[in-house]
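Form predicted alone, single chain, as structure tokens, below.
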Amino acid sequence: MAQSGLKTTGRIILTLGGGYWATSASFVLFAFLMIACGLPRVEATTLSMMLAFLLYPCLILWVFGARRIGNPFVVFCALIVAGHIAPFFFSQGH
């Protein structure tokens, strides 16, 4: 019983900080892609709003979803790991 409670306690770890880092990061590639895109920074920049305001809840189902934990784990650092070196990629010397 208490295996499972140590593993429940994981996921909700996972879902509150890593989720949040990684819908964060994906804000920061959303923006700098639409950008890179053409679309003008403001419009760019709520609509990867909405997106992420989207996928957050989407990250937490799969993070409680998932048989293993290692996979959401290795997705969410791959996206936090983008999203910060995305803007050494994308800025446009401002």
Given for the second form:
Amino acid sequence: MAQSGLKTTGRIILTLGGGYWATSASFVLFAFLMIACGLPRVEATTLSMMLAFLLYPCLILWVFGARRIGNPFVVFCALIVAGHIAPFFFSQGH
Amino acid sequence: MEPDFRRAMGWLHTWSGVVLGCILFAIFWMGTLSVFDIEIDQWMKPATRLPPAAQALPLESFRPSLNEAIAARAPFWNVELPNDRQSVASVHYRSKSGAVSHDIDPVSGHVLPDTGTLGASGFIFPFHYTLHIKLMNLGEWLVGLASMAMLVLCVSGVIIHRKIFAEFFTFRPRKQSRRLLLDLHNLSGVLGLPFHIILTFSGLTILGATFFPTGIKTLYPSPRGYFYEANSLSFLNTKPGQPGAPVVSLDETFKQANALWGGDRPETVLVFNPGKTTGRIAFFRSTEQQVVMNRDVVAFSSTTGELLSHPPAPRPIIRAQRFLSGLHFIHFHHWVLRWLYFVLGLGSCCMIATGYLFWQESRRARQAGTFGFRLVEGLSAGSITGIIIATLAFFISNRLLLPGAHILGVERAALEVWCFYLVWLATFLHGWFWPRGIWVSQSAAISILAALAAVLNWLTTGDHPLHTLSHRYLWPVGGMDLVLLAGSALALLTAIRLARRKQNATTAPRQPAGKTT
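Switching from the form predicted alone: structure of the form predicted in complex with its partner chain?
After this comes the whole thing, all chains and molecules, with the earlier chain placed first.
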């Protein structure tokens, strides 16, 4: 990859930090959505956990494959915000 | 596909592989050995090499051990009953001074003499998923990171290949070592691709709750609540309770569970909070005939013997998750499949090792003297041949240390572990300070140590391969000896070929991989 070290470092930090955080947030978001659709809590949690392990590698590949990291960055931020707001909207949380 | 994208994926594949390859090799190596954890245990604990009992012991014969656990105020006590992989029973509980476990003679019910070893199930298996780094669960997180990298490596590896079908049939052992390494890497990678992906993914789902703690905390009041609900263990959700309560007869209680199951045997009997008013007795139904780890658990109150819970059949998603766990844990009993797991696991190890060595071979001409190259060279030696040598040192120390050995206040079981780590460290130092001819010398070391381990087993226990292979119950021991001897021969062959190749190539020394058991 003909790139400066700074950009590569940026991508690595974005995958390890942002990618993980976004995955964790999507995990919560999707679980709440499934609970709202009527799935029992334990099944919703397990399903979104399994899907999270598929989502995270996709996000990693996206960050490294994208020409510019602006797009992944914006989407990650949106997912993180949505995942942290979700618990306030769904009453099924404890 | 855009050339830029493929180049980016190539970069990602190369560097995530180089950085996490050493951890990945350790995980896959220990995981491959864990396929035969109970068999290795039998090799390491000669006292447990017993023929199976004709009749199962009554559960009440484990009462003395249960009483010890009650006296030690243990939070739980359990007994794993004999099955066709293991003819002895074993009891476990946790006292104030740590975990206690004993093997029980399947005929007399007496406690067998303790060999003083962690064995494969106490050292090799936990190494596979914790790396034995307990600080802040750092080991589990490293394993998670490496597993995630493995998934990324599998996908990016497929993307950077143009002719994936042709690689099924491409192996050119007579070509130059760089070409040979890449062929071997592609061959093991492509043939084993479903195995690499499924085992990595199922491993991640097993530890899923550990890797997303904030998510679980948002959805559940406590991570334990999720764990209990997902594993049908909600009956464990009790208060500590008062001590001094009796534990009802295990056999009488089991009759009820047996009626619910239609005559099946349990694989494990658990007494939770033994001797407390809130105690529980739980019977875990054996799952050796199926892949899904069903967790058909029947739970009773341990003070009254009253039936508390018998979970309904799991719903589809939970069942899917348990199927993935079952695929990974291999608790089902099937010899052909078990060997297939072992061989495929070795294939994964081979893929990781050849990937590492290919990186070095393609840079050796230009960068051989640089610090980064030397660093990776030492790392790869220590993490590929080094961990194999260290494992063999662990087996050899197990046969050489006297029972009850103590050095500087360190107990026998810990001494074996020290042997493992010291030898492992030495192989890294060897790789960093004397890289010349490292693969030849370490392959030769593997060859000698593997043969030595098999011979020591004969000398210290009298169980030589002819004897072990003629008795069905000693097959695990004989099998391990044969694998050690086969590995020794393979390593010797590798060492000889490497040395010869080195002699022929006087201009630039090239050294391919030493693939061993």
